[in-house]
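To begin, one chain is listed below as structure tokens, in the form predicted alone.
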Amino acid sequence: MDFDLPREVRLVRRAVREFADATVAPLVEQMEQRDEFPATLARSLGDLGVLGLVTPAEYGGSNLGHLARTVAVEEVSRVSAAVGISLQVHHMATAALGEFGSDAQKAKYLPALCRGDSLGTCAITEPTGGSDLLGMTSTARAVGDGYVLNGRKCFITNCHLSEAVVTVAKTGEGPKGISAFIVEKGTPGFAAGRHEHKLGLRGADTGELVFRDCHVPRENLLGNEGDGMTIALKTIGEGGRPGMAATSLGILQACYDESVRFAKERTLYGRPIAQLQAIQWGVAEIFAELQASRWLCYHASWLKDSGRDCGVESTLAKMYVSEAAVNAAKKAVEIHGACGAMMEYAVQRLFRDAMVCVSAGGTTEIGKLVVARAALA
């Protein structure tokens, strides 16, 4: 086995790390205060090349693959998990379009998404829940040369930033009664609704999408009628869950970095607290979680790039790493002592961000059900 990252992935890591430190870091406080995604950042991400990591070159991407995507999301999330989740959700949309879109759809939407003209999004979750796809209430009724959509989607990342939304709605009953659509901003009857204000991941655009007698032309059907369940499950399972795992991994890395820095700089009893056994144990626990989490994320991404089934491994990565990030952030706050409760220190933001990541992209409980089915098979 070769545990070295491919050269092109190492280059992605270096480029994204430099970009995150130079361009994203100065925007973090503004994002925290305003809870808005910076207007120029999508184009900057496009110029960097990370918006097209899982998109073929003929449509404006680099097609470097999902391991490169994981590393990019990890490096961005180390500085801002809000930007990390925005990037990974964008990749969910481009991957869905790339895999299930027609040649005409890919040529129409993917180049603009890779440039950063807007960020992509997938709208699946509804007020009734995100995991119960068959329980969705959004409908799409075939009328003439298209479909009329009615319904509401909630907790959608990038919903106010996207020019073209990938969404699903019921066209019938049962698993084959769900279809996927591409809905463009400005379509009559389609609107972005409220902007959600979250505990963490502040600056990531989160809100609702509303469809009221929204007419979508037939050529905007993604895949075939009845493919919506397959598209949604694949997009969530092989895109959303490993993407959230990578976002959580970046938080974990930041927890480690902040804890080590503080432990070396903070003195107590006349010496750095890094020399105290209790602090050493805390740092060791964070480091262990970081190492285990990184290989879970990388393995799932490697499987995806190898064309092998990665659903269980991606779910396992999301389930484990998001919880590990919460544990690490809590430990990092404790290592900082009273300073950990102060807004001037990054660890309080890392804790809030980690808490939001637990439910985003599939809860831990859903993850356990998926992993249990495989473990008991």
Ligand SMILES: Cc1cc2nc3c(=O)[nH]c(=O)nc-3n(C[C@H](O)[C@H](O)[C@H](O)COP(=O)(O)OP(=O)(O)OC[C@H]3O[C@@H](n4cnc5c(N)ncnc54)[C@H](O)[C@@H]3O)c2cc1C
The other form holds:
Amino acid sequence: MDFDLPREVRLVRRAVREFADATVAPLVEQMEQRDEFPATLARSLGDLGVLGLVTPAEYGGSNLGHLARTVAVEEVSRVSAAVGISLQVHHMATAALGEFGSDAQKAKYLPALCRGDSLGTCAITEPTGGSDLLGMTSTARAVGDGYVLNGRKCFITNCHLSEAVVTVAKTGEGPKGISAFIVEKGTPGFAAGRHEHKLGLRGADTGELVFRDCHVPRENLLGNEGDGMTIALKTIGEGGRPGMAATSLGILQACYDESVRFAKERTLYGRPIAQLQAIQWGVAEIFAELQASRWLCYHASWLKDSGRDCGVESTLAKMYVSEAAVNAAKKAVEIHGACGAMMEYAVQRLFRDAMVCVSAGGTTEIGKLVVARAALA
Ligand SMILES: Cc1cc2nc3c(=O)[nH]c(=O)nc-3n(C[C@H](O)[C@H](O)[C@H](O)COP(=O)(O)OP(=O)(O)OC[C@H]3O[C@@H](n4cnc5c(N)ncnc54)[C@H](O)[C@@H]3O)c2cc1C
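The form predicted together with the named molecule, contrasted with the form predicted alone above:
The complete assembly is shown below, putting the previous chain first.
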């Protein structure tokens, strides 16, 4: 059993870490204040090569795989979880297109997505259909040469940044009555709606997408009619959940780094608080969560890259790591005393970001249902 990351993944880690420190870190405060995704960042991520990590070379990617993707999202999220979620949702879209798209669809959309002409998104959640996917009410009515979409998607990451959106709507009844589509920006009847302002992950673009008698040509059907539920479940289960686990992992790492630094710098009773046993325990607890979380994330990604079932392990990683990040962030704020409540210290942001990651990609309760179903089968 080899716990070393493959060389190419270690190179990805190094490159993304340098990029995050040099290019993303200076943008964090601006993202917090303006709550906007920086205009140049998609192209910079494209130049770095991380937008095509799960896309074959013939369509402009590097295809380094899901472990490399996890490490990239982790490293970006260590500096900005808002950029982390934007990157991981982009990968959901490229993975869905890569796995279910026709050759023509892949050739049309993937190279631009890998370059960072825009960021991709997967728009599944609706006001009536979050955890309850079948509760969605968006419809896609077949007409001569395509479909007419009506409905509304909410809480969608990258929704104003995407040139082409992967989405799902009802073409019939029940799980087989859902189909997936690629909808291009500028299609009449399709618009990005309100921009949501969130507790955390500020700067990640989140909002709604509206379809009003939006005519989508038949060639933009992703997979076959009726494949939408399979595409949605696979994209969320094997892309969204591990992606959010990696985002939370980056937050956990930052909680650890900030806590260690502060514990060594802050002196009380004439010595650094790192020498107080209560502080040592707090740091040890965060470190234990960090290590456990890291291996859950890497194992799920390794399973995916090995072509094995990874749905349960990915869900387990999402469920565990997003909660662990909240616990670690709370502990990190406590270690900082009053400074933890001050806006100039990163831990307040980490706490807010960690909270938002709990529901994104599927809630803890849904995670427990999936894991329990497998455990009790
Ligand atoms: C920052 C952010 C980014 C997001 N980005 C995207 C995106 O890009 N694309 C996209 O499609 N979606 C996105 N989402 C939506 C996200 O996937 C949903 O929020 C999530 O699936 C939960 O759905 P909901 O918010 O409707 O909660 P609800 O389903 O309304 O759940 C409310 C509560 O009920 C609980 N609950 C629900 N069902 C059960 C059950 N059976 N048993 C026990 N408890 C239950 C939940 O755990 C939760 O506590 C994003 C969300 C956030 C916060």
